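Just one chain follows, in the form predicted alone, and it is written as structure tokens.
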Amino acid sequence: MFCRSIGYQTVLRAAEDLIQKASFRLPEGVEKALRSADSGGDGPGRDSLEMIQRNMDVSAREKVPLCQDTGLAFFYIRLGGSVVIEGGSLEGALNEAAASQYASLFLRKSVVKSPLRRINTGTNTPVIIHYEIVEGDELEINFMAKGGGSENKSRMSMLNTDAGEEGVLQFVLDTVTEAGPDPCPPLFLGIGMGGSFDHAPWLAKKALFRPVRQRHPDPLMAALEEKITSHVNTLSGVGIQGFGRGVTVLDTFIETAPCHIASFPLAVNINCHSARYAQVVL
């Protein structure tokens, strides 16, 4: 059986580059969405949007963090079945990359050892890693710096099986409305539908790695993505930074999975306007 070796140091350097890139510059699609967002006219919402846009420019130019909450480090890995990491483990490389970059780039360390023993680890590790084993000889590394404010306002529910689109729309609307200004709107919404109680939230997080305006390949889900964005922007009343005017949601992404006949798992993972993620394929 053919195996392709990728060196530990290669993975380490690639992960470090992703962290630096995501911390200082938003993806092109996110930048475009923020520059073209509807501010709702004169007022604090427009002023806030202009400050967000200036912040993007300063961060990229001066290489300073996009947000003071430099995030929990998430990695979404698509690992080819014929790939072997030589000289160390993949998990070790990702944790070493986060520890080194959060120190050398002066990024805030936001990880505590446990929810009860709230002692900072001092390294922003351990990182959170989700794996998919796929065919082939490539290693795809996706990194996301996820702030606590948006993560705290994410929600999960086991809907009735007959909830349908209306049930999905209502749960998403309730989630965003309850969140209000706390997750720093305008927002990006990751929706996970199906799977199980534990799987739906991962689907919702995975959805947030998709490029802005890239619709789901299933026309039904693609239409629902557009419908959710329009529904929340029309009815939530949140607006830019919670001032009640302008856009609340910039884009919505759905990921689905088969589920039990008696279940309808649904999760909403909220991401703030500073949607920091980057990808590399080795």
Given for the second form:
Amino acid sequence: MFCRSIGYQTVLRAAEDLIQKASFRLPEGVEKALRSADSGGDGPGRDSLEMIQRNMDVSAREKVPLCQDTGLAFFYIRLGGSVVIEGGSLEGALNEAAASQYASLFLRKSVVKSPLRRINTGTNTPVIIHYEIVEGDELEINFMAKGGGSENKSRMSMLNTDAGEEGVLQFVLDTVTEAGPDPCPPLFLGIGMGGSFDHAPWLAKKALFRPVRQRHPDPLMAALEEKITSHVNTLSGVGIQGFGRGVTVLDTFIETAPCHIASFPLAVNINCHSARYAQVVL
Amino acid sequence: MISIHLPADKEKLLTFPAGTPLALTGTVFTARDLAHRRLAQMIRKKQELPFELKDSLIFYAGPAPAPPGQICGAIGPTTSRRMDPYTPLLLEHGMLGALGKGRRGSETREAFIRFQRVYLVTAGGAAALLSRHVRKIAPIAFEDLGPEAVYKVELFEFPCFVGLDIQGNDIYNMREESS
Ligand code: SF4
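Okay, that one was the form predicted alone. Can I see the form predicted together with its partner chain too?
Everything in the complex follows now, all chains and molecules, and the chain you saw is the first one.
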């Protein structure tokens, strides 16, 4: 059988580059959305939006991280079935990349060893890795630096099977309203619909890697994405930084999966305006 | 934007309504989750605190390290509500106010009003920009906590807003109140 081997060092360098890329510059679509966001007129919301816009310039120019919360390091890996990593493990390379870059780029180390003991690991590792084994001979690495503020406000629910679009809209609206200022709006929403109790939240996280304004290929889902964004913007009253005016949600992304006849799993992963992610294909 | 210099303007700071934009100059101390837990333990055990809490402003922040040649790494507010269980105790011991982001619980709001102290807020996710408003920063206690240590920070025209004023008006409820 044909195998393609990729060296440990190649993976390590690629992962290091992604962390660097994501830390000081937002993805193009995110930056555009923030530059053209509705400020809602005079007041703290508009002042904050201006701060967020100027922050992007300072970060890129002076190589100071976009946010002091440089996140948990998430990797979403799509590994071609015929790829072998030579000279070490994929997991090892990703952890080594995070440990070295969080030190050398002066990113914050935000990981504690256990929720109860709360001792900082000092390296921002271990990283969190999600794998998908796909056909082919490529290795796709997606990195996301995900802040605690927005992760803390994410929610999941097992809805009734007849919840329908209405039920989805209501749960998302409630989640964003309850979160209020805490996840640093304006926000991006990742919605995981279907699967199971454990799978839906992962779909929600995965949805957040999709480029801004790129709609779901299924027209029903694409329309629902637009509906959720405008529903929350019209009704939540949260606004920029929770100050009540201007845009609350910049974009919504849905990922779906089949589910049990008795279930309607729904998860909302909130991402803040500082939506830091990057991708490479080896 | 109103310029405030601490400690000189500490009385004046109490006079502005919620929503007022401020440019804050002066010394503050960072403390977030674990530092609050330790400070509260020390107060309860009647131990001496690592800094003078009376008339000090606490900044809910855990900065990133400073890159070489720069004064301060990324610094910005964390969600204040997690500090709520400790805030009334710190107010009782003379804290001048706090700087963070997000709503406070009702007991905490009442404590701010009762002690006639202010809660300031600033934008989350603007930490590169905010780092340019720091003139000096150094850890002074709990260094084993890494980013959760207490840092003494000298702010310079640091942009923020009055979040809760001493009448109990809340920047996060202003839209509801005005409409
Ligand atoms: S929610 Fe995002 S922008 Fe806000 S503090 Fe956390 S990482 Fe930074």
